[in-house]
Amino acid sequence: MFHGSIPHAMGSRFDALLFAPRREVVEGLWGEITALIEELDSRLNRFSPTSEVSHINHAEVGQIQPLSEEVERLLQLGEAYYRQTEGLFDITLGGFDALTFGEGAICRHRTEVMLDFGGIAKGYVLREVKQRLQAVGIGQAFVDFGGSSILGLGSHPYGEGWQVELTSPYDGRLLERFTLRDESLSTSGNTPTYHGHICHPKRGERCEDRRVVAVKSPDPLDAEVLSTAWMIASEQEQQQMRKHFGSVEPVIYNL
């Protein structure tokens, strides 16, 4: 058993509990995971004046900027989710129609377009971690990224899966107890001290409701994206999104 922790990773804490037959395999993999998170954090942190995203966001409209392979890959994923969620999940904050990117370059065409990977980065990391764990034969692991994005592979040594409790941020009562087995859980919502941070891109309305959304999915990235989009989606928009995400069914808790 190996426990690794990064106290400050993309504004959150990252913890991993990994089980493997040989410690050197886990230690080598942990080094890869740490390097991946540090690299992404340095590129995606829009509040850091030296990050790649900050340089793109503060460039003049119409100015072509260099684009790394990693950020280009995330933009491609973001654009795909933008289409699949009917525009509710938008990492550009202004619409992909006002952005041109590809072949190592990017250009913004409107001032309101600002890249923000906060709603996709953790899910992307967990997807990468899951693939790397499976590639080296690790089938038993529990990874917690900030409490809101969790991956459970295999089962707990003394159980059928990994147990995760979801509690209300308003009164602490138990909302649900999930069992994860080769699945990920993502939650989004408002709290007494942090609310209104999720905005409907089409209507410009901020969600202030006492609400939490939980999504369980084999794909950590699908789970994270849907937990955000479902917070602001109407019933009609939810029906449209279901066409793209199969059996994944978000759960809404109105508090």
Contents of the next structure:
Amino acid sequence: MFHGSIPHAMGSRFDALLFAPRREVVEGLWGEITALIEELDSRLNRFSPTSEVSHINHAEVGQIQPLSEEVERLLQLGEAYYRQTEGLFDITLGGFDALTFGEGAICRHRTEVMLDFGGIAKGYVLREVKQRLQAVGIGQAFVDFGGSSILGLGSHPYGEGWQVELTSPYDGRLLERFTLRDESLSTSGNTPTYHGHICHPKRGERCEDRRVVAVKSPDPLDAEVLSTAWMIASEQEQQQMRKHFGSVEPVIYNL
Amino acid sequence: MKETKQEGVDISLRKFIKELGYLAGGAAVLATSPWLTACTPEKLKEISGNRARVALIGTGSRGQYHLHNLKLIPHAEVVALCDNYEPHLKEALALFPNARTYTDYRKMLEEKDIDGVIISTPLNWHAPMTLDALAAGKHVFCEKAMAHSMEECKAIYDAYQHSDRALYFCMQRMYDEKYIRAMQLIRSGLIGEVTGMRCHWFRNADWRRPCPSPELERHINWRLYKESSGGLMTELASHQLEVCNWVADKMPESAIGMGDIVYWKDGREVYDSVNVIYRYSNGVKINYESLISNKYNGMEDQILGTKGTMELAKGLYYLEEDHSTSGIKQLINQVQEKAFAAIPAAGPSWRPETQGKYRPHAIISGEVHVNHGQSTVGVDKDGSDVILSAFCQSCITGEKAKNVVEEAYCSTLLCLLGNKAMEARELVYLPDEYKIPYMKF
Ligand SMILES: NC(=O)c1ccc[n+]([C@@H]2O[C@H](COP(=O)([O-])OP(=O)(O)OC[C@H]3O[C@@H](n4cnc5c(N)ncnc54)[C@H](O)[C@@H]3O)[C@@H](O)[C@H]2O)c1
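Next up, the form predicted together with the partner chain in place of the form predicted on its own?
Now the complete complex, all chains and molecules, led by this one.
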């Protein structure tokens, strides 16, 4: 059993428990995972004035800025999710229609457009981690990114799958016990000290409800995106989104 | 650091330093800690097969501690030993029977087959010995604190500017993996903005060494007399104040404090109780406290940030709002005990189980070497072996250690400024004539 952790990346803690017969394989992979997270963190950090995202966000409207391959890939993913969620999931905070990007360059057309990868980066990392683990033949692992994004591969050495409990942030009451087997779980929600951080991009209103959403999915990135979108989606919007995400069914807890 | 003898004392630290560049905050640590950049596995490979010929002056307790470490450094060879107190010289000779012995360090410095000199004598000897050794063309590794007065520190600093020799002062925290990793975490933003620092060192002991006859009192118990010692400040605080400057990446401007002999009224001249506050230009303060008649609080270097607290000596940190869960810990325990259960892992960041309580997190995972501060000699694996190994490397390559002299200069000046404040019982400022370009205020 190998335990790797990064105390502070993308504003959260990252922990991985990896099980593999050969220690060199795990250590090599752990090096790759840290490098990936560190690199994304330094590019996407909105609070560091020298990050790539800060350069883009603070450039004059209409000015063309360089765009790295990694950030371009994330933007493409973000745009696809923007379409699939009827515009509810929006990492530009101002709509992809006011943004042009591709081939290593990017340009904002409105000042409101501000890139924020906070809602996509952790899911993306978990998706990458899952692929890399599987590529080197590691089928047993538990990865926790900040408590709200979790990946369980294979099973706990002494049980079936990996069991995690979701409790109410308001009173600690058990809401659900999930079993993850080659799946991930993402949760979003308001808490007593932190609420109103998810905003409806079209209607502009903040979601202040005492609500938690949990999404279980084989794809960590889908789970991450849907847990955010479901916080603010109307019945009708949920109906629309179901068409794109097949069997994945978010659960809403109104507390 | 669980490496074996054959690999050398500092392999795992060297690997970690090599990796620092790509960790969040790591580049910032390397930028402000350039002494680490020479400490890589590659450098060790470059010098493999070479041995630094070193001599040691002052074979007392700390000197013998270094001799034990030198046995584990493959690129070091101890060729000479010097002490003017025979019993100590004999003890050292037992460790290195082939080394030549001297009672007069000046004689020893004349020898051409010595590349580097290690000085672990009382504080009043640091300046004369360091200056003479540099003048004799030797690389020098001297114990902290730098010297006994600001004038002496400045003289060493000036001599070093005109010397091509390497010079180290044994500020081992600068080479301690726990501290380096903590710096990386601080620079990555883990504890937010640093707004205060509290360092303390408590012991319950008289600080005396057994003395075989009264005329040896000042030689053996040099720590207790002002002619040879700066007391608790130079002996203990020097390490901790360096750490504060490392965190702040600047130098305090002023100090205020009080010192007394509260309990050990045995004829000693140095305080057994000191409280000093140092102030940086932005208002951040270091609160320093040392008392040697109660050990309850032990030793700690505590860094206070808007989002968390670091306890560097224990290798722990605490977050103001702890969003992590105990899930991973529980899982590890389960696997070790062959048990299976659900863990409280999922959830948007808030956990009733931890509300209001501070949960300790380890700065480095795995084996952590903790210095509780009760030993007057030194503890294992606190960076002392690594800095000594780095010095021996310099004896071979001739490369100076970047900023080590400057860091020692700044922290020693703070110790001496603290003593000045306590003696004057008023707010004192660092005199302009001792400011050096390295200092940022
Ligand atoms: N870095 C650390 O953590 C650490 C820990 C302990 C001590 N120290 C430092 O190490 C130094 C020595 O401390 P110690 O506890 O070993 O003291 P000590 O009294 O045990 O040893 C000092 C030795 O120097 C010898 N000596 C004194 N004057 C001499 C001279 N003119 N020529 C040759 N030899 C002479 C003494 O005979 C004695 O053997 C001090 O500067 C102390 O601050 C540093």
